[in-house]
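Below sits a lone chain in structure tokens, taken as the form predicted on its own.
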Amino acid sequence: MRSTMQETPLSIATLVRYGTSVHGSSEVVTWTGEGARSATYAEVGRRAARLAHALRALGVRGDDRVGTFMWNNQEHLEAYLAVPAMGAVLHPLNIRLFPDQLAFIADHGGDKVVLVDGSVLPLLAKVLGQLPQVQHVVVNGPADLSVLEGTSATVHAYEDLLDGQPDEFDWVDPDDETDAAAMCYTSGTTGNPKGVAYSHRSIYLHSMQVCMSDGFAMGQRDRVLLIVPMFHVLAWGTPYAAMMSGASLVMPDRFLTPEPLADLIETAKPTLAGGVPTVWTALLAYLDQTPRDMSSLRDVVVGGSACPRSLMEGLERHGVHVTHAWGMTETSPLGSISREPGGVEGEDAWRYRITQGRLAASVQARLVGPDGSVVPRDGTAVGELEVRGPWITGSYVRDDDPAKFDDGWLRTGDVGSITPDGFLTLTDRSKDVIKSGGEWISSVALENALMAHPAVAEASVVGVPDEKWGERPLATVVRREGTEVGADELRAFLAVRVAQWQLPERWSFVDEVPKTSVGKFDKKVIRRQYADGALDVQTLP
């Protein structure tokens, strides 16, 4: 028997129509460094319509790709709405990439038009000569246009392009809801970055999960501080979830250091925020020295890499509750979120909160051992996490990488365990597990234990070659300002928290742990520094 339900496509156009009308009084607030500027969703919807008409006039048709090279701000949100809702494909470009990676991604993605903030125009200008397919560059805000001399692309000012365009656009519902609406590229930690194309359907369903109580629990009364960059996994899907739920958005633009972030929180009073641990680590250090009013924040969702309990407890000293989440570019990204079961409190709650949490109902998961067999979900057995579901990619854009897929399942590269009631604990990336004397050592567990020491600001652990054991852990540590701590003291601190055979012999104290373009510890750089003799390493007996 067939269903009698209407077959209407799930689309970004639907979200735009709904969010800019039903929730037209919600607003997007953009920080300027000196204050805030704001616009209602209704106003943003009209400007998005003007942008869509302007892009049509520039020749954007069908599934043409429109790149964005922008901070988190109102104009970037307008592109998020206009480009996929007009039937084209949004392609946010990572501002923090090296020029060769940026050129590769923009070229591989086939971007025809690029929208760019004036403050980062010089970075884009460096690679435009390698992008002959880019026909138009649209510059938002003040900029030194002389850096574009010699480019073959036609240059436009964003506001001039929108001026005089109609306030309404006949937003396009795709014939096939699985058509691409947007795409992002992986960080490319090994080899070239790979493109993931998100469909209208996958974004819509993912937005529903973000709004749910076992997602970000986002609602129309929320004001969401979007620290996670809009070029990183579509800002965790938050802009589209905001259109669905009516939550207002608070955008930091380029002002991401602790003091302006604290200013923004005190002024705009967000209730919900999302970002990677490194941003919150820096903000915590600032708040410990300069207490500020963080009371508006009911929840901070932290993902991108494991969030140490010490960081969660530190932020809670300032009244900020932290919720752990897990995901990746290939999973749109929300895979799981850690909310303790009802009635669980105190220390018992921490057993759940420090995990990556329960996987969403639409995300199926299994753990696969080294021999390829599926291991039990008993909270003890460890394997590589494989997932599948309606917002999880089944392939890469114009790239064949069969090693990443296993009979319809995405191989995440994350290693961990799952309890019978569905709580996921990740112990490491498969490439970062330290294989010592036939046993596995979790670099993440060592890092989290180290960062619980009051004198440690950051710590990263990698495996390095060892003649006797094959690999042993190397700990690289950043001391908190004004503190002194040595390797002997830190090793003694670890000795009551991890097994004796896991304790690092090699220690290096550094000014900063290298990080990727999205704020994760860049362990390949640390390994290279060690191999090149660039680290000052102390070896304990």
Given for the second form:
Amino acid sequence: MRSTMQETPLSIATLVRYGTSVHGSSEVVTWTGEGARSATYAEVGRRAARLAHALRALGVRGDDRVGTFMWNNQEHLEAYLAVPAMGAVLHPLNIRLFPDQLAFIADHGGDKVVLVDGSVLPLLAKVLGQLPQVQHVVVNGPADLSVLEGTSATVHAYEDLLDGQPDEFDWVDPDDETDAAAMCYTSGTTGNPKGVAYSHRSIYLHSMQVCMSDGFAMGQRDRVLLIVPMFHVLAWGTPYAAMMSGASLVMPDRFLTPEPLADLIETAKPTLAGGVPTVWTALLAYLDQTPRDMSSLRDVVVGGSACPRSLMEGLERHGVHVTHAWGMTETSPLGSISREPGGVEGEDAWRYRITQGRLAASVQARLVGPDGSVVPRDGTAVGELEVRGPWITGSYVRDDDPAKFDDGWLRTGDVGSITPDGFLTLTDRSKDVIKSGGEWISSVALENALMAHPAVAEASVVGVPDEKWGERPLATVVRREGTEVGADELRAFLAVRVAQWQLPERWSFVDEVPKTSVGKFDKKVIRRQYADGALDVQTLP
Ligand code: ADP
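Having seen the form predicted on its own, I'd like the form predicted together with ligand ADP now, please.
Shown next: the complete complex, the earlier chain at its head.
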């Protein structure tokens, strides 16, 4: 029997119409370095309509790709709304990639028009010569246009382009809700970047999960601080969830270091935020020196890499509650989020809070052992996590990578266990697992334990070749400013927290742990530095 329900498509157009009218008085606030500028969603809706008309005039049709090379700001939000809601495909480009990777991604994505912030125009200019398909470059804000000399693309100023265009656009619902609305590339932590195309349907459903009370619990009373770059997994889907819920958005633009972030938080008073651990680690170090008013924040969702308990406790000293979540570019990204069950408190709550969290209803998961068989979800057995569901990718853009899929399931490359009540604990990425004498050592567990030491600012653990054991852990540590801790003391600190045979012999004290373009520890680089002899390594007996 067929249902009698209407089949109106789930679409970004619906979210834009709703968010910019019903929630027309919600606002987007953008930090300028000295203060904040703001616009209501009604204004943003009108400006998005003008942008859509302007893009049509430039020849954007059908599912043409429109690239953005921008910080988190109001104009980027306008592109987020206009491009998919006019039927084209939004492609946020990662500002922090190396020129070659950037050229690869923009070319592979087929971007026809690129919207770019003036402050990062020189970075884009470096690769434009390799991108013949880019016909138009639209520059937002003040810029030195001389860097574009010799480019074959036509250059426009964002505001000039919008000027005189109509305030309304007949937003387009796709014929098929599974059509692409936007695409992002993986940040390439473990290999070449791969494109993921999000559909209108997947973004709509994912937004509902973000708004759910056991998701980010995002509602119209919230003001959401968007630290996650808008080129990283669509800013974790937050802008679209904001259209759905009416939550206001607070955008840091390019001011991402701790002090301006603290200024922005004190001025714009966000209630909710998200970001990778390294951003919060830096903010915490600053707050410990210079206490600031963080009281507006009711919750901060931390994910993208494992969030150590010490970071959660540290931020909570400043009154900021942290919720740990797991996801990936391929999963839109929300896969699991860690909220302790009702009635569980104190130390018991921590048992749940440090996990990667409970899987969402729409995220089906299983664990697969090395022999390909499914292992039980008993909280103990460990396997590679495989997931499937309506906002999980089933393939990559123009790149079938059969090794990443297993009978319709996405192989996440993450290794861990799941409890019978659905809490996921990750011990590693399969590429980062350390295999010592046939036993697995969890680099994440060692890192979390090390970062609990008061003198440790950051710690990353990788496996390095060892004659006797095959592989052994190498700990790279950044000391907190003004501290003098050494390898002996740190090993003794670990010795009461992890099994004796897992204790690293090799230690290297560094000024900074290398990071990827989205701020995660870059273990590929650490392993290479070790192999090249570029690290100063101390070996304990
Ligand atoms: P990349 O794979 O290039 O880093 P993504 O941002 O898509 O790009 O990264 C997804 C990966 O990040 C996951 O597969 C997982 O390894 C890691 N990750 C995300 N959240 C967490 C978390 N809470 N704990 C541990 N690892 C995480």
